[in-house]
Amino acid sequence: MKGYAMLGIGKTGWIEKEKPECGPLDAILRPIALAPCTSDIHTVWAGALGERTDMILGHEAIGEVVEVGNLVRDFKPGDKVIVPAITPDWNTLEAQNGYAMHSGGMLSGWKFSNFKDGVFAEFFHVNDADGNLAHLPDGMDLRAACMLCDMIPTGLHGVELADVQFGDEVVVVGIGPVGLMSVAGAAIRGASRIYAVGTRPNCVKLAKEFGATDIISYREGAIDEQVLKLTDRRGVDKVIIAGGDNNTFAEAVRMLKPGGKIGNVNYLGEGESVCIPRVEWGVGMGHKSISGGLMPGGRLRMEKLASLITTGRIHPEKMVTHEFHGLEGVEQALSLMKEKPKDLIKPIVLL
């Protein structure tokens, strides 16, 4: 089969590989919709995961089942399914402890284009099919459905990690597709004021549509100073980090009230450490909590999040700005994610 792969750090290209084999609990799929992710860019061009050779890229796919193992109960060839980016092993101790995304070790639920070939191929493998696949709801727009693989669950996990409650004032740092879903999630959770940090006009427009009450531009000065000024130096209850870099944590701590919480879902692809300002962290005793987490995977979560689309609670299809057709379109779509033209939010490839 053909796949688009990381050949080495800083190098990508098309390769030929054997079609993956199906285990008794697994499934083999062919993609019907794909999307590249900024994580792919970090993996290839920043070498964030270390060297990978001839590893097929991609972890966002809607697929059609072509083969299932003899122990798979709920899926059959021909089924259209949502494939989460994170596919845990559900019989592990980590899963039983509530952290399935780390099944087998830290971040080990993230298998596609990390520990095994990803989805940018004519066929791809999914472990533990009954636990990880979700049936695609009839009539769901493939553009919206593809956002269920990663953008929606990651953005909403930021809201969960920050523990947004009714009436909270919330800052969302970064309003790419993940941050936009964090804005939407904070609004659903009942945030009273949502400060969205970003500058791209199309992202700003969608952030407002999804529930942002204020827009903050990092080009106009330090984010924390702008937020503190807008809140009469009180700060905010919660901060969701969906963009920025290692230094963003310092700004988040400075703009947070005592007892506030930071939820990070930003992939830190470079650097050795993050900086936490000692005094603004209450010299270690300010009850300012920081949680960073890989989004949960699994069938139940996919089904629940899909219902937010079918009931009209969120409209992720509005984030798709570029559309390509055929597997060959993956190369162009990934190049767009690397180049980040001003009109880009999220590209998609339909097969």
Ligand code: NDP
Second form
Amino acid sequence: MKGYAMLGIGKTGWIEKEKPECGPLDAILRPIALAPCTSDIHTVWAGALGERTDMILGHEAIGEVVEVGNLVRDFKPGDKVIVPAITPDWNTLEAQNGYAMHSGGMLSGWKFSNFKDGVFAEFFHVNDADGNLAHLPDGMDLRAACMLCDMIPTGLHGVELADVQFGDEVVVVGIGPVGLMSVAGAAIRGASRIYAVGTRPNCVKLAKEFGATDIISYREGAIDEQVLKLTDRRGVDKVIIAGGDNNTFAEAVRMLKPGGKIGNVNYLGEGESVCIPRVEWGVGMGHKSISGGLMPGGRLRMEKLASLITTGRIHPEKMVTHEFHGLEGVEQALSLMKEKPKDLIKPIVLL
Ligand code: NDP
Ligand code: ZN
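Condition change, the form predicted on its own to the form predicted in complex with the ligand:
Now the full complex is given, and it begins with the chain already shown.
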């Protein structure tokens, strides 16, 4: 079969591979909608996970089941399904401990385009099909559905990690597709003011539509200074980080109230360490907490998040700015993701 792969750090191209084999609990799928992710860019061009050779890229797919193992109960060939980017092994100790995304070791629930071939291929393999796949609700727009693979679960996980509560003032750093979903999630969770940080005009427009009350440009000075000014130097209750760089942590700590929480879902692609400012962290006693997390996967989670679309609580299809057709389209979609032109939010490939 044909697939679009990371050939090595900084290099991508089409390759031929054997069709994957189906174990007793697994499924083999063909993609019907695909999307590239900013994470693919970190992985290939920053070499953020280390060297990978001829590894098929992609971890965002809506698929059709073509084969299932003999122990799979709830899926059969022909079913249309949502495939989460993270596909844990549900019978591991990490999963029993509540961190299925790290099943088998740090980040090991992230298999596609990390530990095994991804979804940019004629066929791809899903482990633990009953635990990881979700049926695609009838009539769901494929553009919206495709955002369920990664953008919605990640953006909303940022909101969970920051523990947004009714009336909280929240900063969302980064309003690409992930941060936009954090804005929407913070609004659903009852945030009062939502300060959204970003500059691309169509992202700014959607951020306002999804619930941002204030827009901050990181190009016009330090984010923390701007936020402190807007809040009469009180700072905010919560910060969600969905963009920026290693320095963003320092800015986040500075603009947080004592007792505040930072939820990070940004993929730190470069650098050795992140800096936490000592004094603004209350010389170690400020009760300012930082959690960073990989999105949770799993069928229940996918079904619940899909219900936010079917009930009209979120409108992720509005983030899809570019559409390609046929598997070959992943090459152009990925290069668009790398170049990040001003009018891009998220590209999608329909097959
Ligand atoms: P985008 O590149 O589309 O968006 C990044 C955002 O950050 C933009 O709004 C950009 O502003 C803003 N930004 C850039 N530089 C700065 C800065 N110095 N300070 C503050 N803001 C800045 O990314 P995505 O939304 O696609 O993804 C966001 C992150 O989430 C990526 O790192 C991605 O790898 C990661 N990710 C993590 C996952 C997880 O499970 N934890 C899963 C999926 C993705 P501008 O408007 O100017 O472009
Ligand atoms: Zn991703």
